[in-house]
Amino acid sequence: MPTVAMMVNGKKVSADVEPRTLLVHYLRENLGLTGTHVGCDTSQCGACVVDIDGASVKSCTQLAVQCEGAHVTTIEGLAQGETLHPMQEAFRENHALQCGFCTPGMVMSAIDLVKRNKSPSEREIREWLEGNLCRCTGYHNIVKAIAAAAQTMRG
């Protein structure tokens, strides 16, 4: 088996891996970060949403020896302590969420687009997240949050 190593919400990780093994499966199952879900196995729901290396990456499309090196980071490793981060706070604040198992995907797709478009207009909001489900909500709230958070993140 090989052996994988990348840097998890700023700490060095290390494990033995079999070649097929789907990141998703690496954060959830040798590292206990289940904030990351396991919504579809396809790729359609974003409910596995990463950061990798800065950008937003579903995991359940990246073997985990793909990320070799690489900078991964988990809706985990956003709060700082009992600080939220201004998206997660945003989520929170505008009720964007309800049964929250798409959250951390949105969250972490939310943070990329923002880093993208430091103002991102309502349509962009929505098209950004057309590779993110919620079956409980309208996304309306979602949306009011995202925009939120961009307000605060761009000071």
Second form
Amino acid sequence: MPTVAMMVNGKKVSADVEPRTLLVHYLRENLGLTGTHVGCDTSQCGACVVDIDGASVKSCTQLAVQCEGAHVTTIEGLAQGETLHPMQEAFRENHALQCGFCTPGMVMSAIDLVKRNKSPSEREIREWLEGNLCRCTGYHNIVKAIAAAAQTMRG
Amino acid sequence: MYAFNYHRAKSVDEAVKLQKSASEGSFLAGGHTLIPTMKQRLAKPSDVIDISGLKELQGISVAGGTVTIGAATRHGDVANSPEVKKAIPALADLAGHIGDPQVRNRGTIGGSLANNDPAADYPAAVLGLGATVHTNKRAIEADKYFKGLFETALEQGEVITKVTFPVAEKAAYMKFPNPASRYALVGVFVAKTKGGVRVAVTGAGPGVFRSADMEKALGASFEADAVASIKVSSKNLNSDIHASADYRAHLVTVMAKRAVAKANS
Ligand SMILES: Cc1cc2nc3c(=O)[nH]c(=O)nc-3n(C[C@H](O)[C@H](O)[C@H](O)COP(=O)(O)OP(=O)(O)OC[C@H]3O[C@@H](n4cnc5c(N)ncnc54)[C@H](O)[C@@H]3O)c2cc1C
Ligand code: FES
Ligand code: FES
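The structure above corresponds to the form predicted on its own; please provide the structure of the form predicted in complex with the partner chain.
What follows is the whole complex; the chain from before opens it.
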């Protein structure tokens, strides 16, 4: 089995993995980081989105071995101790989740948007969320939360 | 997913050799077609050869009226490239509407063209602009590259290295996306080029195709009205749960009209 080494949430990790191990399974099963979810097997739902080297990526459509030397950030890597990341805080404030299954992927995707576009319009937010499905909220509060977080992050 | 051996190629030459020595070797670029297909056990390569990091397959350049895009360049990089936006805005716009942001953060032009999904977007731009697909062996004109449903002129083990697009006088792409997958239910690329007007249709048939009738009409008058009454035959078009062949034929005319209007705006 090949060995793969990468940085996950700022920590160096390395393991022997089968090449067919998906990044999401590596994160969940080897590292116990179960915040990253699997919601589909067609690469469409976005519950598994993580950040790889500064870009949001579906970790269900990425082999762990492809991430050799990469910097990966998951939902667990966002908060600073007890302080939530502004995007997480905005989701809480705006009631942007119900069951919460889609939330980690939504938050990771939204952070990538705000990094590229500091003041996204409502339309831009909705278009950006094309790859993130939510079965509960109807999206309205998610869109509100992202706009609010963008404002906080602009300072 | 079935088990396989993973190789990270250090060069195109090495990738070709690895592919040749495998019992069933598959190149991996963005993985956004290959991995879902493998997950569903519809593909079971013995060896996966990762070419995504190869420097020789990266990059975008514009010179002498030609836009050159390396095969492993991601959709998002084409969509956001200031050079592409300036030289062929329709191409950047097309790339920016492939799938969703995470698909665009990984999927590549070479992967899309090698796969030649009948509903993929890039084939419309390549055929519509009369681009050339370059491989480790040769240069293939768009008109000779696409061979129908998931079929291309590529031979076993041939690697796409780059695609060159001649800059058009005017061009635009309009797609009617499948609301779930974002793939084109129908997409039409129109271009006014040095060699005349080209109209390429994706999503509608078993593979991307040109509409000679529309090209002729637009050659005489490059206005939306010129194609308003031209209908492609629904005879060989796709019919599935998403749309009937007749509806797809109807959409071709609508998308062509909108594309011409956009190209003129
Ligand atoms: C949810 C979702 C939505 C999508 N929506 C759209 C859409 O709206 N429009 C659209 O056009 N596409 C869409 N796609 C497909 C996406 O654009 C893919 O990324 C693309 O089709 C394949 O590119 P890739 O780099 O991911 O290729 P891979 O999956 O890595 O490879 C695909 C095939 O091409 C071969 N290959 C890759 N690179 C080369 C090369 N340089 N030379 C020779 N062979 C090569 C591989 O061996 C493999 O057989 C979608 C995909 C997903 C998962
Ligand atoms: S689990 Fe659904 S897109 Fe990754
Ligand atoms: S909150 Fe339940 S799926 Fe989004």
